[in-house]
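Read the single chain below, which is given as structure tokens and is the form predicted on its own.
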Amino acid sequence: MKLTILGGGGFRVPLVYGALLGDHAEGRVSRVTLYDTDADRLTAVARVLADQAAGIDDAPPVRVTGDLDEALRGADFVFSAIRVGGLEGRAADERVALDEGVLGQETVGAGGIAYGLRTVPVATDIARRIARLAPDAWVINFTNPAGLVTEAMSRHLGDRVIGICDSPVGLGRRIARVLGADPEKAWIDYVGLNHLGWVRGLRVGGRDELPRLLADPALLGSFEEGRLFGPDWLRSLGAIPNEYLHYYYFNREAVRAYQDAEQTRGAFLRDQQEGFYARMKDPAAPPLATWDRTRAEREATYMSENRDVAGAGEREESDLESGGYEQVALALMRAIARDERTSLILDVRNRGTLAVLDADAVIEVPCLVDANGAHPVAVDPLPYHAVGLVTAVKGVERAVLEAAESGSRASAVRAFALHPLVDSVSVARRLVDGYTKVHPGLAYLDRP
């Protein structure tokens, strides 16, 4: 089985390869192709992967290429993990937004819209190439904003593109552990959009254990989301939100914390990763150890501003463990390639699952996965407060897709102006002006 990773020079690629090294079953991945536009990053990551594979006799061989068409031909699975504009682009997204007093996070609010406007045209071109060069391949999308990019690619690939995210999985595991349940045996009732969803139940042996958690303030305050949102707010919601909803529920505090920070998250990661790739140019640098030290620092500082706002303290050791999105990807591949039926929370087309959205809207819900792909499971209707957020943000995503397809500046302004975290049409217009100045890739927004 042949796997192609787009964005193969990306920092998290060794997580995926590490998961593949642990799979020794028949039908496993037999070859990995890394594609990237940055040759130095490709070389650095290839060194880390070679270090990971040392001493493992059946390690899948790795080849690298800067030719996209070559990378796609013959692929059975394609992982899309690109970052259009790099971390320099992310840092610019954050700064432009914060200068206007609104959130600049890479998937939420103004920053997410800017990232989407840069990424959708590139992802759409990739989807068209895959449809032409590898029509039987399954595409697993890691590229953020994951729901938006998956929906853009689905217009050309249909249900053969599936988006994944480790946030719902991590949340479900933390809740299960707090309740003393086996995360692998618990059914997580999760529903929403990518980075905009809620756990509404956690069933073990047919019994919903979430009410027991919500009724116990001590238990609620004992895990990351409980500390982040506070037990009182979680009891009021009657659900456990994805951590990214902190940007919505505590927006003023989050924006202020980001404005007061010495460095934005994107700027921190840019500098950190530039240091990693620079060190990897030294032939004497131990590849895997260098990468692992950098990864540990990256994970420990994740959403640190939000935790500071909430007084949540440092991340728990269990939250720093590997086994996130790379394990979701491996389970998804196994289920499709070997018909090993499983359930996973994925980003897929709605197909009537949520009545408030049309059939082609990509949502994030539990799915049953088999050789025919991912099939969303029926879920209860959303409460009105969630309907408002989900439909508003889906409307924003559709405006981004329209702008990317038509080059309409007005559609781009509408995308910013309609987002719940952008509070003025005038601000939206200035955001479009600011982003087009710093991102040459947005020059296509030249139609009224």
The other form holds:
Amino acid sequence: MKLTILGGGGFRVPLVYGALLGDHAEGRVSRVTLYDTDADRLTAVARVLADQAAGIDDAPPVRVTGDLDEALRGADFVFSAIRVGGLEGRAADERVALDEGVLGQETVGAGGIAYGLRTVPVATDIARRIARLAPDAWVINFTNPAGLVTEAMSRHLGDRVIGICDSPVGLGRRIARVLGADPEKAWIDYVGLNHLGWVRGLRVGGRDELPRLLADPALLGSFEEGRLFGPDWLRSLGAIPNEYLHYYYFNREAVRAYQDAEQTRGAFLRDQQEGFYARMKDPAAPPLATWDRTRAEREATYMSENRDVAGAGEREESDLESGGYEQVALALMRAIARDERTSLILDVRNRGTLAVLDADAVIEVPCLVDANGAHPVAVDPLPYHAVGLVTAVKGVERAVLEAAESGSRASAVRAFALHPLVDSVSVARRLVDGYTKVHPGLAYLDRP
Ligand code: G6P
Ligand code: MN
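Can you switch from the form predicted on its own and show the form predicted in complex with 6-O-phosphono-alpha-D-glucopyranose instead?
The next block holds the full complex; its first chain is the one shown before.
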């Protein structure tokens, strides 16, 4: 089984490789190809992987390449985890938005639209190449904004591209834990778009345990999302939202906190990661230990401004460990490659699951996975409030896809202007001007 990782010089690649090292079963990944546009980053990450593999006899061999087509040929699975424009681009996405008083987060609001506009053309080119060079490969998309990018790729790859995110898994696991349930046995009723979904129920032995959680303020205050949103708001909603909904429900406070912060998340990560990749050039630096220290710092500071706004305090020890991101990817690969049937929350085409969206709209939903791919499970409809947000954001995503396809600035303006977190068409126009000024990758928006 051959795995190719696009964005192979990326910081989270060792998480994936670590998961592969723990898999010794028949049909496991036997070779890993790392592709990246940056040779230094590839070398750095390859050093960490070599350190991870030390002393493990059956560690999958790793090869690196800067040739995309070569990386794709012969692949059974392709992980796509690219970052168009790098972390410098992410920091610029945030800055331009915050200067206009709107959110610049990489997946939500104006920042997510800018990042999407930059990423979709590149992801589309990759999807076309995969369709030509590795038509039987399964593609697992990690690239953010994950729902939008998966939908762009699905236009060329159909249901062979599956998007993943670790936040619904983490949320389900935390809720199960506070309810004293086994996360492996619980059924999580979760649906929406990527970074825009809600847990509406958690069934154990056929019984919905979520009402017990919603009725107990002490239990609600004992986990991340409970503290982030506050027990009162969760009881009013009657559901537990994905943590990214904090940017919607507490938008004003979140924007202010990010404006006041010393550095945006993107700028912090840019500096942090620059330091890591520079240190990896020193042959005396211990690769795995250096990487792990950097990873721990990244985890500890995740969404820290949102937690400050909510007075939610530090993250819990169990949330600082990795386990979501790479485990979902591995579970998905195993289910497909070995027909190990399982259920996972994934980003796939709707195919009638949510009646308010068309069949091709990529949604985030529990799926049954087997050798034939991921099959979305029937879910109850969303309440009107959630339908409003989901359909509005899907409309925005469609405008982004249109802009990326046609190069139309008007479509780009429409994407920003229609977003529920952008409050004026004039702001949207200025955002398009501001983003095209700072991002060479948006030069294609040259048609009226
Ligand atoms: C969560 C999100 C991912 C995101 C990751 C890292 O797991 O679901 O989409 O990439 O956090 O966020 P960061 O701010 O550290 O880049
Ligand atoms: Mn995510």
